[in-house]
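Coming up is one lone chain in structure tokens, specifically the form predicted on its own.
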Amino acid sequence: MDQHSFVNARYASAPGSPIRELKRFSDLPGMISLAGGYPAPELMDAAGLQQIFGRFAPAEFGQALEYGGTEGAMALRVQLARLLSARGMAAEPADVLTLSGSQQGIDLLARTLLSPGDVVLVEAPTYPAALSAFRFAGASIHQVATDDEGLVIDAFEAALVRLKPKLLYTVPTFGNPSGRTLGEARRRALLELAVRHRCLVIEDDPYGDLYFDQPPPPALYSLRHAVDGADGIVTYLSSLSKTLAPGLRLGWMLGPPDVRRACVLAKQTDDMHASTLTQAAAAAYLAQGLFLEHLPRLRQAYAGRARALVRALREHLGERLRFIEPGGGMFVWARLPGVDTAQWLKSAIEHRVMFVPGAAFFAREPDPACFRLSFASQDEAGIAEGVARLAAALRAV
């Protein structure tokens, strides 16, 4: 007898996240993961957060266990607005929508903005979970070419004229997976074109605080007042997951009021609000200046790990491998001509090391020679050993 499924067809046939699927191999004895962009537990300020939780008076702690408003706790929104305003984003607390991680923001925007058949532009390559959210919303996804400096503006303009998209999703700062950063001139040109063609821009910025030497250019959201009409077309997402702790599940959204309001309504039927307990802890952590003290230590550690990965790649894989040395973030995006990285991964797992093949990061026409490495969750010795294992696995393919 035929099996009948009650599951929506989009979900019934959808693949899982390729990065989350790899996590099941993490528990294999001796596995070194250069795959997921997961913050290193030893670099999180666990002691600082423990102290924050321990200092709550009983009444404060009880209040933090209550239901909260969908837009988020005002104490946290005040602190986030101060942080963002110091970085040129001129945000008021009322402008901030608190999220259960910035991933929720992508999902809320996909559900509230997109109708089946709407055209979405993404970078090639781009973040796979965003692709999934747009696909589940029934969007028609088209990718725009990138180069070593990020989104190619001429290609973006051509796509705007030809496809008339509803929105562009971009990770312009230390992008996932590319590690690339869009320069300020291109950022302004992007906004000018988006205004001219009435294309909403979703700026995803979870890595902007993780620069090594030089701060990145101003966020697109910061530049919106410099381009006539851009104030109404930029929505900004960010998170504490990569900088403080992913277990807090806290992110935020800035953007046009009507867009935020639609997301509030969707969130009311989703999780109602982000965790009131972790919001209270994050608000106190920010208010006491601990976050600004923590960031330099995090940047220094990740810079060292990034340099260790670059050294190891050059030593073990040589001139054949093409990649850009990162200036921040968590990733190195590389290309090894003539290699099917999906087959390489199978050998790599046997050698107890993991990475992410590049096919997952393309909306269309994936490049099988590309792959992503993360230096975030391994120390420098682990990175060196992991790349040596990658080289051995490649020789075995």
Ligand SMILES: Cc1ncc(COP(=O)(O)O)c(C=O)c1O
The other form holds:
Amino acid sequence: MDQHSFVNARYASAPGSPIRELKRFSDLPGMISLAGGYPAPELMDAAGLQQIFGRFAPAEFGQALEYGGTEGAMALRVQLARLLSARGMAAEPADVLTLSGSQQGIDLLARTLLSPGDVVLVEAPTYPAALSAFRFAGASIHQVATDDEGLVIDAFEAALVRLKPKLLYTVPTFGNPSGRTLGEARRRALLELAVRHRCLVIEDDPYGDLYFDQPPPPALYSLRHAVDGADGIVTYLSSLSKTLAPGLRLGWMLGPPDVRRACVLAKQTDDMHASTLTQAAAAAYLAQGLFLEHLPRLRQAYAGRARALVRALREHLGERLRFIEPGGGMFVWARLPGVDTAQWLKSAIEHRVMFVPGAAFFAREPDPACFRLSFASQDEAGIAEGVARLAAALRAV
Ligand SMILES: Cc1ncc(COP(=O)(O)O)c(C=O)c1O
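What would the structure be for the form predicted in complex with this ligand, rather than the form predicted on its own?
In what comes next, the whole complex appears, and the chain from above leads the way.
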């Protein structure tokens, strides 16, 4: 019997997030997940955060349970502006729009900037939840080629000329899923081209703080003053999810005032404001200097995990596998020529290990031989065992 659905056409036929839908397998007994970009709970400063929550004075706690302003609590915006200024992104607290995670920023931007048919450029490969947000907004999404250093500038220029896009969405630092980082010369070239072709740049940067040895090049947002006309064409998103805790659901946006204002209006009908409770806790955590103490520990632990993954991949999957060693972030993006990684995943789940096949990360023409591994949520022994299982699963395909 045909059932009438009340769901509109845009949502009725949309696939769910392939990564979030994999999450149900991660609960199988004995599963080693190298799939999600989930920070390791044991590496979070749970004790530090717990103390912060426990030490609120009653009046302060009451205030933190009240509704708040849409732009965010001033105490947190002050701390974020300080943090950003120390990273070369001079910002006043009033310039910071607090978000319920940076994912919300992508969604607000998609809703407020895009009309159906507008052209959006993304990297190939890119972050699937951004693709979904742009699809729901009715955008026409085109991908731009990348190499080991990220976005290929000639390909970007060709796409600007041919497609006249409204915006470029990019994760230029320790990209998800690529793990790659765009060099400074390319960053400047990207901005020059974006200015010349009037293309807004959305710089999504949740991983920049997670470098191992070398800090990454300056953010596009901070280079906008170095490139004539680039002020006003970069919108920057970042998050406390990967560095502090995703359950706080806190991120932020910097960008042109009219763009931020539109996002504030959209946020008013969305969640009104990010959680006042977690904003108050994060503000106190940052103000007490705990965040800057925590980061080096996190970087060191993830660097060890990344090295363990690279070692295990070389040992178990050998010469056939092509990937570049990450300098930060949470991911290794790899390619196994001749292998359909979606088939491999089915066998891998039977072997109690998971990864994400590459198809989900492409706007068009997916490469089935690519896949993403995360080294964030397993310890070094778990990573070694996980990769040994991956190799066994591959032999069984
Ligand atoms: C590139 C990228 N952008 C945004 C997000 C969303 O993060 P948040 O928890 O801040 O919403 C993620 C999370 O995986 C991500 O990888």
